[in-house]
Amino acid sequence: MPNTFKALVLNKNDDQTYSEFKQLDLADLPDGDVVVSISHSSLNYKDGLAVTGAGKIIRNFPFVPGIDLAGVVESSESEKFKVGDAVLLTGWGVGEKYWGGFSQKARLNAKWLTAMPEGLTPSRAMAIGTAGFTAMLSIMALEKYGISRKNGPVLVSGANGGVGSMAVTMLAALGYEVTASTGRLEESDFLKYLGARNIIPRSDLAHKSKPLEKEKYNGAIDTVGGQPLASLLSQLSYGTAVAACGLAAGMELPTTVFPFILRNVALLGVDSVMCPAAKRELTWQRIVEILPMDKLDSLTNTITFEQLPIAAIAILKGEIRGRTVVTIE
């Protein structure tokens, strides 16, 4: 195998951030006891705010960035992987901390990596992703706190994007009565093919709201944050719960305590960086088990590794609707 190879490269001059495509060799790969030769990626929004510099996620200069990647095991000196394993990668900091997955060669920590799921692509995989994956883990939270699809309606917010049109789509498929919130009606036609019963304008949600409001949803996984979740926090009806798993809207909650103890609403928080190991396996399983992948195929673009620049500057304006897998071989 040759020892060079392209990515995408991260620098800083005069505090601003540029990226550009450079030929490296593996000599200039951080530290890790597997190499992977990467076939696909994933553009997410935390990558839009990396390769354009919008968001301070990038601390070290130069860097490789990509949250998430899928390949061939090329090299290892781990017992858990050998040469020719097919793996994927979402989380642990990769793209963020540590040299990520736009670039067509990796060196990674071997507890980084999930073997490629049975029956998935590593097409099919980076389309589902990050964003797939943190669907799921919010799926699942909401599951363990007891929210069923016989309870009522849930709502999902942010659902034009990648972790929403996921979320749609796999409480649709399980059975639930979805609401999807967005901000382009224009999609309500598309949400409705996913599964969405009932699609409802960001507006409902984006302005400020009272501490208790007219009970509406029995569940709701949010993307957004900010004054949408406050918002929706006071919709919720009592007993239920909301997966809270983005800060799109901003990080700050302008909230009482008046939906937690009057009406015994919980907040739970969903984070797939740093998810353990086994739980990522049995989360992918599900995924797999679960999402029409004809679906899936419906809500993903795709991209050439020379697009990627002028993509990232695309999802951060919400021009890009569902998933987008970047072809990096």
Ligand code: NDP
Contents of the next structure:
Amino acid sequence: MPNTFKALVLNKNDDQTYSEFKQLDLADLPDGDVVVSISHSSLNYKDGLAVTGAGKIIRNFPFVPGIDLAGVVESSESEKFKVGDAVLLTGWGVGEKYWGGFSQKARLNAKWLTAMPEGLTPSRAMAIGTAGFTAMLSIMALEKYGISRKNGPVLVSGANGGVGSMAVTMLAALGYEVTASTGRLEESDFLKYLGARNIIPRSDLAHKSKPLEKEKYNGAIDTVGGQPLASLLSQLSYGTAVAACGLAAGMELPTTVFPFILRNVALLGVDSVMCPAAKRELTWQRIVEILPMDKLDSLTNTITFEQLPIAAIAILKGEIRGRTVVTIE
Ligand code: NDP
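Would you generate the structure of this protein in the form predicted together with the named molecule, following the form predicted alone above?
What follows is the entire complex, opening with the chain shown before.
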């Protein structure tokens, strides 16, 4: 097996991040107990921030980004995995603090790896990726809070994005009445195909809201943060909750305490990165159980490794619909 392989490497020049494809050697990889031969990765918003340098999330250079990866174990010093095992990885700081999946090989900590769930190909696992995983964590947070499909409409913001489109698809598959909020009304037919019952323009939540507005939604998954999340909080019905996982519209939250103390509304934080291993397995199982694979395929674009730097710019501009799988091998 050749020891050299291709990777997208980030470097910094005068405070400016730049990326280039390089041939690396196994000896260049950081420490770890499992080497994975990567066949597929995916593009997430956070990868866009890392590759372009827009998010200042990478601190040490040179660096290999990519928060998701799928492949086959090439060598292992861990009892958990043996050569030939199919694995996937999302989060754990990989692609942020530790070298990630935009590479034909990675040396990783075995405890970060998840055995490929039965019924998933590496390509579909990456189509789901961090985005689908986070969407399911958000659904499970709402369920744990007692939000059910019987209660009425549930809103998903950033509905055409990766997390948003996965959330729409899986909520609809579970029988929820989904309202999709989007800046791309021209994609309404697509969102309806995924299962959205109603579509509202992004502008409906973009204005500064009153502390309490008419009660419209019986739960929500918010991928955008900022003013839209504040407006959403003021429109949630009594005793309901929003699972907040993203910041595509901003990290500020210009709200008041009124939704919390007068409507008993809950703000449920969702983090996928440090999600414990046992919950990961459960979450992947639920995804495989309920996600309609034909819908997953229709919301997935596949790009080559070489197309990645351009796609990283596009995702930050909100130009990418659904999920993007990167073919590495
Ligand atoms: P995408 O870029 O695929 O989706 C983001 C979507 O947000 C866009 O498609 C767009 O949807 C909408 N959007 C973009 N800009 C704005 C804006 N200025 N105002 C309102 N809406 C906007 O990203 P991902 O789905 O990968 O990630 C979504 C968010 O979730 C990101 O902030 C990401 O960092 C976060 N995230 C958090 C995780 C966690 O563990 N908490 C894990 C994964 C992601 P539309 O065109 O439909 O309006």
